[in-house]
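In the form predicted on its own, a lone chain appears below as structure tokens.
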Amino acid sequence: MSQVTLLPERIGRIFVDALRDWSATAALVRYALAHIVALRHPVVARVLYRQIYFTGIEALRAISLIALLTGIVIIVETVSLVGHQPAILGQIMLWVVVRELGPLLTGIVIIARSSSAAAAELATMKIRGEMNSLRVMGIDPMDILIVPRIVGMTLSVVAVTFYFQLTAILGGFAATSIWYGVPLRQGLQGVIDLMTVTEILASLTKALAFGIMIAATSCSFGLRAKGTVTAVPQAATGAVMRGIITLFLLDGVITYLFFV
């Protein structure tokens, strides 16, 4: 059978697999929302705090560097094209950083360091039988392992996204103030004057949607691991790849809903 004949079958299989993955991810989100009261338990709360620390606080060093360089590059390139025009600089920073790069780059960093780690950890626990051990002790592994991870990663992505945007904007305009003599306050005022409720809501929606998707995707791939330890890197890789694809799909959909 020719490769051309097999192509539609392969595309269909990829599409069906993606739908199955997204369905499993949505089921985990529904479960987390329905059992969010489990966070009241001290043990579950400790898992939540550890997840926030790992996903949010420990990511700040990398996020700070990326955000600072992003803001500087955008400002320098814009100034080289249009000159020192605060209104245009503010508009570019708003469109590029707040609308797009802030949520996207934050999501990619979190996927690279936290999604893969969560998927690998859950896959290891499942292969070693630790989840079955929790059930034997009368503990629901979904409540203690999945709910705090989804909530913790989601909150972390939202917080880190706004930190990225603030760092990129401040770093970019600080660079123009140092190199080109443009007052820092003047540049920031250009962004503030153009900021609208729609911009804020769009950014918040992206950060929230990205956080939920990244967390649920990593948990979904971790839970489906079967067989030997070779399934652990497969779960981590699958979570990263599916997360990045879904990230860009969600970004396009949300941008269309808010701005088109």
The other form holds:
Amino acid sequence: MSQVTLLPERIGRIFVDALRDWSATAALVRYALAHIVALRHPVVARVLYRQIYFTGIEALRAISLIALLTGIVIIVETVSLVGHQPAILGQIMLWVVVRELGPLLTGIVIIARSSSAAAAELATMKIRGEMNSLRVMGIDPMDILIVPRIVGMTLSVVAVTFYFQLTAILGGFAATSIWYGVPLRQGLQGVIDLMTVTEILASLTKALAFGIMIAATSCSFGLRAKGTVTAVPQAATGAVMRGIITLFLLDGVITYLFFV
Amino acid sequence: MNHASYACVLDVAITAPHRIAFQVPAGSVCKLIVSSRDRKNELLSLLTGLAPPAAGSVQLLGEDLYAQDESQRIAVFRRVGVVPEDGGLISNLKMWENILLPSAYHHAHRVEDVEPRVVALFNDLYPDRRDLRSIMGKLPDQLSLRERRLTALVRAFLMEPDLVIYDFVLAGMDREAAARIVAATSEFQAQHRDRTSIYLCTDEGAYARVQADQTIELEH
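Show the same protein again, this time as the form predicted together with its partner chain rather than the form predicted on its own.
Once more the chain from above appears, this time first in line as the rest of the complex follows.
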């Protein structure tokens, strides 16, 4: 009896927690947009550049490898299934890499690398009283810690997503060129011919939405940390889990809006 | 009561029977003697706008801290230098970045603008440490308590604040280091007629060196 009544309660609590998290995330995004001028300050701009370096530049090695392997696997599987047909190969690469896997895998890599790191860093700063140290120096911690992180991570996700797509397509067709003797240009031409404004817009929308969501979620979990050092891993884990779930939800919603 | 001539006016009730009230005139040096570290932390939180009192008000430089919103309250601290006992440094910034942070943020100071003053201050405060350049690149967790506190002291001095709050600034220092800190803070106070210095301290002998215009003993 109690288990039967507890189940809806548990499910309800999951939704309530998720709504609370998304509401806190949305509040941070609103704050960042309202205080975007803080980035004009040289000290805040330096935090922004540092964030872009950590989230964007430092992720490129892992992203390059994943993108290259993804492109090669997709193209080899497709060729083995339907043979070498440039139009189909182009279509598959466009649908799978540009529409879906590019933004999604980039998002997952950034969540694993940077979202957990940002949440842990902010949680540590909060627990050690460093937010208050900034306040007594006359510096608003939200302006110097949150605004540049949200903007920096968002810009990084957009740029890295584009880089992923480019690497995966080039890598995939380079592999067919080497192994099957199909000219690289022919394969790329197949993708370019099928590319539409909607494809580019959908991909850009996903990258932008994922970037904002990942950044704000990590900041939100970091800022929520209270009390002891055990709150730090909790913030990091929470940011990763909530980030991944929201990433797939957003992906579904954007795909539905553009292509259904 | 006209509070314009006071740098700090505090009249608060913390918990039911406990009430604290004192005034520190602008341009003076005040020793606030507290009974314990816990009481000091409570008082420091009140003075730095971090813990609203149950009742009453805290005024710094004519501004009622708890009658303002967060951003206005933060703005008051552009004119206040706080030297926390543990340094209050930002853990992901190197020592020189910590020193420069508030003055770069509020006064757009660059390294080359403040370097001669920072070197001169450290030479006075820390003459036994010759390799200053090597510690400047360290993170706060790699610094000793003395180094962290001196970093906070120099950071506060660069801001040229109207009010400086020294939080147990001599605690844990050896006799010579304490004497150097007192000399430096006294000289800093003397540089501007309207500057006010508040030392949060215990009744330890080390603080006897601080020449105060007023000593307030808080017994709550």
